[in-house]
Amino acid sequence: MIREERQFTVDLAVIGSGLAGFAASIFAINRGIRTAQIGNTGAVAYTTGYLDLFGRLAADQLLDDPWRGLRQLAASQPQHPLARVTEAEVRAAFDEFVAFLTEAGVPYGQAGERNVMALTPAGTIKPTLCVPSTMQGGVDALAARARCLIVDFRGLRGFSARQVVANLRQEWPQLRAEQLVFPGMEHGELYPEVMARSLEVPACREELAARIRDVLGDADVVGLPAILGMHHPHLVMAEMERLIGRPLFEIPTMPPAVPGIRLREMFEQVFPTRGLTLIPQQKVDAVRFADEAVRLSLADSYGPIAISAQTVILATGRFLSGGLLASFDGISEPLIGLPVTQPPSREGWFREQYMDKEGHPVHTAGIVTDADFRPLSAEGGPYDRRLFAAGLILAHQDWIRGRCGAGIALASAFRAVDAVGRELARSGGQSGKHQSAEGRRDV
């Protein structure tokens, strides 16, 4: 049966469901950008919440201020994503992506000027930017080494109370653990996404609490798995502590982990509301650049769909996500066929060591740009002046080994929607709409 094709006609259409996609949404709403969001499940179900601005500059050099490392890596990596923003752009994105989530029911904390030092699932500390307000009482109670209760259940993977406390008995010696049985889940494995739909249940939280008390002990704080709810996370929260009669704070699982997932979410819930058309869990076929618009190309279970925007940013990501593919050949971008910066063959991919402290030059590659985040034609000009990317499809930067994965996204995403803006005045837009970053309105 052949239906009707589904027709959308927008200022801006982005490709990507992954942090940067969501910010450059965010960033266009907020300046009332007609937007369509596109993209597959993407890698915002794989983070910890943790939102990272940069955490290392060298191998061995972990970052307590990073804004004096942006100054650092502007000198030494001036190719850098982080280095082509300037800090006032660093400091708005942040500020307007934690205000928004705030909002909208994920409270985070606001950047400050030095990192904190965050609990990873395998008891390690690394360290990042901002945290969900569940987490904060984790960073707080490791800077004061306080009294702390860390508890797992039997039956789930990817979480050990007992390990983070191995790991981080030196340093913390009042860390103890404890293993519990999850409320109606006796049996079998457990996942950390099923749980933390179940603890939006009072009698669950009520159940769940009791057992906690059991083993409570001297505990002054008590560290969980995230699991507290799905939706409005700090308000599980407070009742689990009103409950408990003690302070509580998350840590994240591996991935998929609950506070992505709680991110992907919101997003898909709030943003219809303000406006945004979104299609989910659908990845784009064809790419045109037509003399009047940008045509989008894809198809879901209910048929084809065009969009046609007056410009596009592309936040597809990188191996991961499919934003890059690799081959036998060398890397490609398989969208649009932009060209890939990497290394000139695939023996210059990878170190001799596998845990080589340099990394791989393999994690360089991606999307070089104009300082608008424009991708750049084989000639040396962009590609199309309509055209943006943001996030970690973009070359020159190894976002693991610097701990600058969110900062890499909200900052390219905040400088391509500002551009976006004027893209949109100058070819005679709805431009009335448009503000630019320092003219945007509040959440």
Contents of the next structure:
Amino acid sequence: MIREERQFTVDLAVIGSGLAGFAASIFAINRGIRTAQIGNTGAVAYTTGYLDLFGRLAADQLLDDPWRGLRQLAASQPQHPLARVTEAEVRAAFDEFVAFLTEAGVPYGQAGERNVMALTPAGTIKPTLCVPSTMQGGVDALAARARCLIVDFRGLRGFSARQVVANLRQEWPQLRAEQLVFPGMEHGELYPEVMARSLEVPACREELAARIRDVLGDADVVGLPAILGMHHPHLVMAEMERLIGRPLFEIPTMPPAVPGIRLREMFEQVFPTRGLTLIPQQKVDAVRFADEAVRLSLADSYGPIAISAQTVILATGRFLSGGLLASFDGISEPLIGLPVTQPPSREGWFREQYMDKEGHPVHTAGIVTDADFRPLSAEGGPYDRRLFAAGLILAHQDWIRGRCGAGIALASAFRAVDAVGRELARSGGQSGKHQSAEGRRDV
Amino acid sequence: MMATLPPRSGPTRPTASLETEVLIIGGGATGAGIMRDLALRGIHSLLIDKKDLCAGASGGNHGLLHSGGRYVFSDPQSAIECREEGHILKRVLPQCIEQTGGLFVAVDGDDEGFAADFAGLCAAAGIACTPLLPAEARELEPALSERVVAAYQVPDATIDPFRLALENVNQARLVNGSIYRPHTEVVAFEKSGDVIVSALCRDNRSGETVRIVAQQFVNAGGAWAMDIARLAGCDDVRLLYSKGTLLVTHDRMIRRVINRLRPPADGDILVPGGTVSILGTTSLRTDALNAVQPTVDEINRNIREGMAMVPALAHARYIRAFSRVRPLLQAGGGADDRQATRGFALIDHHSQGIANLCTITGGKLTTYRLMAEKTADLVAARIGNTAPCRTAVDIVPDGEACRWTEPGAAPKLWYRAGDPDDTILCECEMVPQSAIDQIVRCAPGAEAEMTLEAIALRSRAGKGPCQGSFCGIRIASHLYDRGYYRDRTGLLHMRDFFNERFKGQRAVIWGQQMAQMELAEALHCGLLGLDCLDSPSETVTEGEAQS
Ligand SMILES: Cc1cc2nc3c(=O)[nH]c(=O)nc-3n(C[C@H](O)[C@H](O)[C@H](O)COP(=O)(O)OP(=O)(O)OC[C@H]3O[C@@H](n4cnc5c(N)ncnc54)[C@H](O)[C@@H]3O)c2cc1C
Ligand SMILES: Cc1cc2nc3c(=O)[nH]c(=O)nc-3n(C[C@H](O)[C@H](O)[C@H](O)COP(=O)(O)OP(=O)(O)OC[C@H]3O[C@@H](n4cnc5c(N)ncnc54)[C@H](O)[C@@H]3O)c2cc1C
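Structure of the form predicted together with the partner chain, please, following the form predicted on its own?
After this comes the whole thing, all chains and molecules, with the earlier chain placed first.
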């Protein structure tokens, strides 16, 4: 059966639906750029919800001031993607991204001057820049060493309130743990996503609130795993706080977890209403650079899709997402066949010790670009003027050890979209429609 | 390795003292077998290992219960021992053995004379051997290469060395209260005349020195036997070392053991084991005994050679690789390390002026019971015990807490019990929390606090494609929940466990395993910060300044 090919013509095609892809789309639609975004949105579910800018500079240094860290990075690792953008761009990128999330129903705190110290499900502390408003209470409670109760649920694996308490009690003596049975889920294994959805039902909230009240004791604030609703979690939380009579906060569970799923569902709902063409579950099969346009081909269960774009941002991530491929003989970029900078042989990919403070060389492999994040060809010039790359696929960074995943994604997407705008203006493609970010945000 | 390992040095003043009839040094298959053998003769023993059960060659081999076929050319005596022992073990230790059968195959280009002699040599050693047409062999094992030119079927089997050690120790414990003590390393002997009075041992977790007083001392140190004998002043154990590297595939690619029908070389054995298969091995002379790790070159060689028998090995997904050292008994000028050195040696140290120490080393997993019997005969004679050896006739009972190492056992038992509250903690291998609870409560070694590595050794946890990166987190959190961990120890154990698992992954990370590894590191380091546990966290000081 041959189905008719569906065709889309856009100014920008964003390939990839991780944070970098979503950020690029947000920046693009805010600037009036006609955009299509393709890629499995599952990747974004890996985020804890915490948006890191930069948490760790060198081997042993967790950063309190990420901005100072960025300035040091510019001196020590000038090729790092975060060293190639200005501080003003980074701030603008976070502000614009967070404003969009907040407006769309998943409120976030603003990026500040300092990293905040956020809780992890193991009871360790992670420096990050922006947290969802439902998690801010945990940051504050930790800072104030408040009288605090952490609650977990029987059957919810990998989240133990006792663990959080055991690992923090030394510096936070007024921390206490309780285990509860989740209403309606008395037996068997619990899944955070299911719990979150059931807390959108008032009766479930009331029952859970009653159970929490029973064990409240003298606690001034209560921490829960991140299960407070899937849509508009701040409203679910406010309602629970009213019922319990104490402020609450969420602690992320192990990914893929609710905070990431919230973002995914929100993007899938909001983007189409903003005029963006989102093709969420597919992969681009081929990219062809024709004279008049870049042609992307893919297929879904309804048949083939062709996208004709003036510019492309490649935000396909690393190994986990398929943006890079590690094989027996080396690392490649499978979609376009871009050169990948990498250690000379497989022997050099990993150091001997897993937790070696220096991190593993394989993580700094990736795509090398010019200042506008245009990938370079083997000869050294831009591979194609119309092609840009953003996010973790970029070379010369170790986002895991640097605690800078969202930072790289947002900052590189910001600069790349800016360059896309200039490229479109230059080629005359859609100069008339191109608005400034400020122009859009006044609306 | 533990986080708080004190610097290596000589023994400090002993802070504890233990007493037993026989001290057995080395918790491999051999030491565990000796412990059982002595217990069945009514002799009390204490078994120690500087790490834990199967930390040496016993935990890093193919798990092949040799029919003997592999040795018919080079060492007919070993071939006969393998046949006899295989027979016995299949009867007394069935819970550890899968009777897979095995094939010997020659491929196009292999020495045909070698292949032609095989059946006759097997017959001479009493090993059942059926010739097959190449097409018949491929019908039995579809993964075999089109290039197979000769094939024979033999009664090879596979054996789970972890369960073997656990069951031996467990029975000894039940029979006469013999004791197993992990993380206890002999560092010196105290002698009086021609008698060793006690062994000074370092507890590698606390750093303390323990004095162990015994009548008889058995050195079952495997590749470390020469070092241990030297601590007692004995120079008559002479070993060379050969490093072997093995790879574990994600899938079980064959049903039977596949051996290459040619003089032993790299990548010529593929052994099925539960849901995986194990390819190996290389053989490299080495001087290093500790911290031997697989290299990329060894991995490449094994795969290249193995492909000749089973072409799918070229594109298989590998989840792990490991290396161990074989002790080679130094005997007159053998050229090839794989030849003529697989026999074992029992050394009584009389010539060294010591009356109550013996050393057992070399040999094979397949002959561990026989090695234990010979050793126990000597020890029993020395203390005047005349009870006969019973290990060839007495069936080893099924230890409740020992069964979790068997692939597929955990899901089967879990399903049968049908308790919805018994959540699965390790999804790759379906290990439920009840298994973990039982292991920390009563598996051999549970007397002391268990690490995640110790739990993994006693179960299938961490052996699947994720190599423990998820279940390590879940098991730790479960143990916090149970109150087993009450402070940051659980975090340190998690970190050490992931570090340890990584050693076996490092050389085979490509393809899907790279994605797996990236996710693991994002969780362990990016999210949980296990790479910064010792770092001064600006965090806390900052918070305190505010409050
Ligand atoms: C376990 C985990 C925890 C994390 N925690 C945090 C955290 O706490 N804070 C933080 O700031 N960051 C965190 N991150 C990182 C963060 O989730 C983002 O991954 C990252 O910041 C941005 O990545 P990216 O968009 O470049 O790539 P990815 O997120 O990897 O997304 C790549 C996208 O490209 C798509 N793709 C690949 N090939 C194709 C193709 N051919 N066609 C179409 N689409 C394709 C994939 O489907 C995917 O949607 C975490 C990541 C992981 C894995
Ligand atoms: C790569 C490889 C593949 C193999 N494949 C097979 C096979 O398929 N079939 C087969 O039958 N055989 C095989 N073998 C051989 C088999 O594994 C060994 O013969 C057998 O495991 C030896 O057991 P052991 O108990 O004598 O020694 P080990 O298992 O090495 O035990 C010695 C123990 O002593 C401990 N120790 C060392 N020093 C001290 C000290 N100072 N104090 C306390 N404890 C100490 C160590 O930690 C170790 O646990 C293979 C060997 C190798 C290396």
